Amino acid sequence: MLFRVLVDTYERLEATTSRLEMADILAEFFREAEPEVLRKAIYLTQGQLYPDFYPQKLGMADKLLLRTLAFVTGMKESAIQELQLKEGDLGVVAERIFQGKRQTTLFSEPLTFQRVYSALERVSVSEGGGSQDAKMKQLAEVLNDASPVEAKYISRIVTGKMRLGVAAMTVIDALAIAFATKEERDSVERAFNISSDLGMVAEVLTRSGLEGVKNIHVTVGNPIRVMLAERMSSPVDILERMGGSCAFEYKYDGVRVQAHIGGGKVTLYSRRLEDLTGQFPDVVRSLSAAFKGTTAIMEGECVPVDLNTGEFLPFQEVSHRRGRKHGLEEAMEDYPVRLCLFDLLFLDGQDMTEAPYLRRRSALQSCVETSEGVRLSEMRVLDDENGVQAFFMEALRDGCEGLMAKSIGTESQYRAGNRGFLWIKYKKEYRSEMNDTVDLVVVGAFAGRGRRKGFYGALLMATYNETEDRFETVSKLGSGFDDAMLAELPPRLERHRVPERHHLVSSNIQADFWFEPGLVLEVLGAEITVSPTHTAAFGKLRKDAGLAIRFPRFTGKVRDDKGPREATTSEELLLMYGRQLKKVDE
């Protein structure tokens, strides 16, 4: 297949903001693609070569791509950099300079899909001394034969910035349209949720049909998309929702990990499917010693702990361990953690996700020998408000955020990739106006003034609308940033910068700078109000108004462990508003 066929599909996707139309466009391409091509094309559409959890990444920095474009076209790097500053998208820059290149050779030939993919694979494996020159050479070979529009998307793929707005759920919709029925879509989504490999699911669907997809099982080494919780503000409401009785666990303030044990090794994945194994060698050693079975998939929280007192420490302590490549031994001494296990998803060949919660908990208890480094989460089955409140206060005294309530009924399976009231968060701040934190996505920024001149003065923050797959503004955020964080924001946000409002962002406010939704920050506000300006939950309370967070403040916590679509949803904010003791209209 010619690479141009996929590029034409990308051009059509970029020309629309309708999720339904995107699904139809993808379905049309899927029907015509060979199974092996389809699998790889899905990865490329997500700006990668392999599933999220594969350690091998393209990882080409903008500067190296800029050098490569200069090498291929003969244009000065400084001139390309000026274009980049103007456009904010190296893909568009590549297209423009290739249009001006108009260079042809006797030996140029149309690019095939496989040729481009193979070249990108070679780029991804180039490491060590001379790796940058090797990456440039491999990429230049395909760019030399690329048309302007092909150069645009090759540039976007290698930097992981596709800007198509195609989420995983849109791809699943398209697969169902192309190869199944609307009723069978849930089976396709289930296969993705337990494998986290959308390309593999697509290939199986095209080769073996829906029966093949139904035979995709939980497997050690393929992280499962995590189950998520709703939130409620009182034990009475929680118990009523849960049928009068449920399990309550400590809600720890740490890094959620999914541990895969098998083949003599332990691999740790984050909730975003990142491989964290190398950052927590102490947890790997402790879990290897604690596990009494052969193979397993477990979930737990890596919680920072004061080894002298046994008290849990704030999340910021464990964040010092994230992303380190050097000094790990010192970091383990300075920032020790304890793994608190709370669920078992697979054990010695048996898929535990279909088992009720209490059975999973019992199996977890029987296969783990606890130690200083590995414990089971504190858990009690309770059926009265006073008991819940007492356990809640106990959790707070031990340094936890609050409690997690979990259904113990026959329906209490582990719902991979889903959010629902089988799990409910009950945190200490839920009992008053808006003392609870929310996780918001940066979608825009405003130029700084006064002492913040030269930096971002404030950020435009948004919640996520799950139903519409869009990000809706809820506040301007300017408080809570120290000088170090203000200086860190521009480079952190640069890779998300776009020249105009991203098509997934709903905003009535004109920002000075716009960003593709990516960076998630934890925010605390005074209260939630009705707002004619902001778009979060717009029309839900009043037809001409949304919701806003008044007096928001950055808590200091950057949620690198969360993707933008895992941020606080507009529906959650609406529920929080309804539970406030005081409602103030803006």
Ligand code: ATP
Given for the second form:
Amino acid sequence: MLFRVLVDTYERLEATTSRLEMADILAEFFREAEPEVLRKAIYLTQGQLYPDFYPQKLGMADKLLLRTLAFVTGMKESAIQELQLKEGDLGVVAERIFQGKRQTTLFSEPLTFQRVYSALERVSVSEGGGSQDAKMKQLAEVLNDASPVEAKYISRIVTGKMRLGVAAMTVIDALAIAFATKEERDSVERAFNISSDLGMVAEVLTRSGLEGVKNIHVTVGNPIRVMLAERMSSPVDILERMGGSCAFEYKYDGVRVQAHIGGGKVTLYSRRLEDLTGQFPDVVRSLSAAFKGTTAIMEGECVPVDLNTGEFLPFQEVSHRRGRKHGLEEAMEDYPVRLCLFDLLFLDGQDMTEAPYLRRRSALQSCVETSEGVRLSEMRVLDDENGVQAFFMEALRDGCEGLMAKSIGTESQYRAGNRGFLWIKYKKEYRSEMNDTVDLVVVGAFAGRGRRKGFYGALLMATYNETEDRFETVSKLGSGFDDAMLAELPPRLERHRVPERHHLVSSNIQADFWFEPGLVLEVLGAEITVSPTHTAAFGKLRKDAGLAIRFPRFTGKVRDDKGPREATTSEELLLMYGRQLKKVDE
Ligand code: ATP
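Given the form predicted alone, corresponding form predicted together with the named molecule:
Next comes the full complex, and the chain you just saw is listed first.
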């Protein structure tokens, strides 16, 4: 097939914004294309060469394309750059400068689809030293024979910016129009949702018809499009929607992964189906050890844990450090990542996506031996509002965002690629961002673990309650200490050491060491949250909770100029919370 045929289709697609019209235009093209071409054309339409989850990506940098265009047309790079600034779209720029070029070039051979696709494949695999030149040569070779409008789309494809606005669902509509009935569209969509490979589904549809599509099964190595949740803001409404009772799980605040285990290998995919395996060698190791079966697809949330405070950490915090002082190995030692598993989609040759929630959950429980690195999400089946509220507070106490409610009815399958009310998120409604530092008093400490063995691993920090003349805890502080400060802390704190909790300190937490309030440190946190664990301003906002500073970090400043009673007060913290409060769940 000539590349021109696809390009004509793209031109027609670009001229419309109507999804219905787009589907008709695509269907027309699909009917004409051979199965193999159809598959590849679908990837190209999305600005890709392969499905999302393949590691090879095109994504050529604009700069390199610019150089290639200059090379092919003989124009100055700076002149093309100027045009790009004006137009914004390198595809349009390519088309314009090719119109000029055409007058000087002799007749060239029309491009076939296959030739363009193969050239793009070679562009994507050129790696290593001199790869930029190699990419440029491969691309120039095909651009030399391109017409202006072909150059426009080759430029867009190679930079991954198609701008056609064709969503996967529109492609599915088109496939149904071309090869199936309206009723059969669901089977095509389901095949896509469990394989994440629209090109493959299309090829099977043209070669083997709908029967072939129905035979596409969940397969280890083909990520399944993730199931998503709706949201609601009251436990009563959630319970009502769920028919009176449902499962509630902790909602962890980390990175969702879909783990594919098989053939002695573990592959981790992100929510957007990118391969994340290389980023989590520790998760791969602990999951291989924990899984007792042969093949499986599981889902869970990866959350880094601070060994020294025992609390979850935000991901940015960890990645930020990886590049700096510590290497990956050290970061893994200090902040090991825990995988909290919440679903099982495939087990030992069996598709589990159609099984109801409780069956999937019990199968998950029996195929995994939990460890420090792999746990199952905390889960409780509940049917009353108070129970849900209590579990919600426990989730917050343990550093989670809230709860995920999950239907336990017979219809509670894993709906790949769908957002619906079978899962409902119930998040902490309010969060207050911190943008000012606070001065907190050290009232306790915890013994160090890992590389902090022999030092304090974390400190228990408090605000001052002026009215009652007491020190109320707000957080465990483990971040922001360099080695020198870690070594300095024990002698500095020695003179404040007391054998048990000081009578001026209110704490629900049992520390390993206690101090008379004395040393004041400057701390910056990410946010102030409601917490049932900490005692600062307890009962002021909610009768059963105080305030906590989440993800606190020592700024490096010891406030020797301040006595403990000059530290930030609980009242001030409450005001800060109120001032910066914003509804997050919108
Ligand atoms: P969404 O995923 O709904 O588009 P989002 O990316 O903003 O929205 P959230 O609204 O925070 O994410 O909630 C959904 C995410 O919560 C899931 O994609 C998953 O990563 C995470 N999660 C944490 N704990 C669980 C759990 N127990 N069950 C399911 N998902 C969980």
